[in-house]
Amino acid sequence: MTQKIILAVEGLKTYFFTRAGVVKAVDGVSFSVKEGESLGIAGESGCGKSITCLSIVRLVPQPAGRIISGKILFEGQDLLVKKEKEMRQWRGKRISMILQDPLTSLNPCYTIENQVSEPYKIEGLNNGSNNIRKKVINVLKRVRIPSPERRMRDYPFQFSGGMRQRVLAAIAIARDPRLLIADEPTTSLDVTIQDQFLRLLKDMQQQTNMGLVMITHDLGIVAETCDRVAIMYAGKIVERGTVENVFLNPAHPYTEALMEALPKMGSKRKRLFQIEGEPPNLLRLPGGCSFWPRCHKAMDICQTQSPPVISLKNGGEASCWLLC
């Protein structure tokens, strides 16, 4: 059975305006998510994964911040034509999202059930207190919060940094959405809690159908968690494909280059393998491919042209001169 396609980024140029020049923070990109499967999109901080993520939920900070072009289909619909109010029906019911600090997300004046409880009166439930007390009952039962009667009277700073990361998946899932974006959820989790926030994010996905974008810079969260995977460098994305395929076959230089830098268990060296200088400033751009400054394999031609995206035989797509 063919699975449908929910989400469909076609092109995306999110841009921001400031006294020192324009910053490309999102620069044409383009993938798609299916219902049911799990799109990991990684690269190093200031990529702009989590500016992609906000563009398809319309939250890019403005006055600075702008969509410049581009489509977000989801389910069929562009998004970037739909005005304020509709996007407000659309956000937690259809597209959710889980920011990546639990902490400063949470409100810490107001008890879990008043902050659980929120998008059920969104929603417009107005069936009494103990109808949406019960609702919020059960879905701090779904992400395994544990005697959650008694612990939705708490406060966000009586709760464990794992702990909190669950409730803010409780918001995000409150209206069973069809998407959930999941912009570094695990940063300010130790490796045991991590481990069983990821299991109870898939298990959560396989109960529901739900498509899941998951944002990092973490490949071994990407391995754990995803069917198909998007390296994003600079703004755009440079290789996308399986998985399997991605990390046992990287395409693009600095696919391989992140992967050379993972530990390898078994494997003796020295040092681990470094990505040598840093990502470009996204205000002075170098001509050509962005990451040739980096790269160890760079032509004469990287410095002055853009490379195209090639299609690979194994069903990806990388840019890089290299594959011409």
Second form
Amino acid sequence: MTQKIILAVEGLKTYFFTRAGVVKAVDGVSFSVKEGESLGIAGESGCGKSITCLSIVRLVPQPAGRIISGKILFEGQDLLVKKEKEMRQWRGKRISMILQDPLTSLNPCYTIENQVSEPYKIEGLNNGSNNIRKKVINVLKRVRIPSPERRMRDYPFQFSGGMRQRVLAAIAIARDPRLLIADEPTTSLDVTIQDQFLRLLKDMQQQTNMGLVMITHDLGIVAETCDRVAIMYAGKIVERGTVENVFLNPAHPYTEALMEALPKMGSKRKRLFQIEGEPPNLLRLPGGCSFWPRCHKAMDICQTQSPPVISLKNGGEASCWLLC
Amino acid sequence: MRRYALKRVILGIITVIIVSMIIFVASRLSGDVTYLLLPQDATKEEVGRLRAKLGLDKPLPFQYLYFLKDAVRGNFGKSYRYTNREAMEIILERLPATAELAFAAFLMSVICGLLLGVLSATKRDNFLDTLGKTFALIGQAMPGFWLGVMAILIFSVKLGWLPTSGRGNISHLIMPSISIAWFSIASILRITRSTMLDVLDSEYIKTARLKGNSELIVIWKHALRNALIPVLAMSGIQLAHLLGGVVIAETIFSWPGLGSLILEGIYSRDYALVQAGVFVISIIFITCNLAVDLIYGVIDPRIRYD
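Now show me the form predicted in complex with its partner chain; what you just gave was the form predicted on its own.
Every chain and every other molecule in the complex is listed next, the one we just looked at coming first.
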């Protein structure tokens, strides 16, 4: 089965120019997503996951943040050369995004109906015989909001966190996008609600065959919902491959350490494994491989030269000197 | 919304009652009016007779009740200075002039402040923003009375473009209203700019942009409505400032309004006139603040459903 590639990111670099210096938030990231496929991007906080996503929709915080180089090919067209006006026609229609905090991501001053109907209004739909209202009710049903006819008249503050996240999902899928980016969509939800929401995302994906990029720091979520995974560290992707391969045979020492740190059922160990040290300050990255100060297998060359990207036998990729 | 509105209205009425007490007590604190009304060589009996006639011989709480009873009917007694005319009648005669000036200044501050504030926030750190910030700085640093005098010097005396004083057509309105409004414009501009900057950084603005909305809708629909609450609060405060500023501007520009009338009343201890005038201004002020409160409810559903 050959699936069409929807999104291909090539050598993306997004830097922040601050008074303290240049922060290389995203430093040469490449990955791709196919139709109907879900890709997980996992990493610690501040490793550049969210900025990668915001770069794709060209909403990097201005004026400090700037996309320096790279290509973002969406269905073959480079989004980075598009004008802002053109870009607007892609947002919401072809690429949608769910933000991480449902409590602050809806406008507190407008009703749910008002906010969910906006995508349809942008589409230029006319409101003959309550056309838009019907669409709003439909999409709210799709994200399983009970009695949408009544609830859509409410304001966001009358909704629970989980329900608000569903409303955001409804807004995101309203115009049937080809790609949905979910930026840690379950971080602020209860575990049970998390599970419901992830299942909802998977169902929606199966119905429409859209591509899904799931950003998370929770490897459990990756294992549960994704087909492929990219592990990010300090603005770079250090390893990528199918979820099975990466989880069972991690190639990069960082991935290996992450897997080691997962709690295991039936293990007698009392204390969980932990990666020593902290993620590096993006303003002052160590020379060579960014991970060497915390790496147990670091060699001399790791401290001076960045490792190349190595293709693995199982189809994945990793960048580490150990693999050379 | 109805419960919220009712609560606000009741609070407004309570405020009016408290204001009436303050006006009553404050005017009695300013000294004995009989010495002003009678010639210097008046006998004790004559003074006593006048005090009894004006009700000044009774204890203060009783005086207040009489005052309140009449005040409810709009009767604040006769002015001592404008002999034999009802104080309220004189006040209402002058009210339109003040209303015109205050309304012009208020409208100017809200519209200019809001517009410049939004533009300054959305065009952060470019020419417009710098212009806005400079304008605000100058406005906040200059007292209105000085600005008024300088304006007369430049535009009336030197250039002869605008009339120096009095009320008439729109050219008379320009200098007095600007000289009171500038400070308020600056305050509203600054608060609009800073709340807009906060709001524009929020997640729901990102959501609005992610939908593919144009900047016009993002700013004027999604951001502005959320930034309006602090701006409205500031407008309410500025209204008080404007009503105060009107007194000064009316004096400088000889504007035949309430402010200058009340000022004269204070100089001549014209109880009735001052009481009626301050009462009317207070009512206007309380009504405007009530309106501000009600608008809060319209703008932000969280307030209305509280």
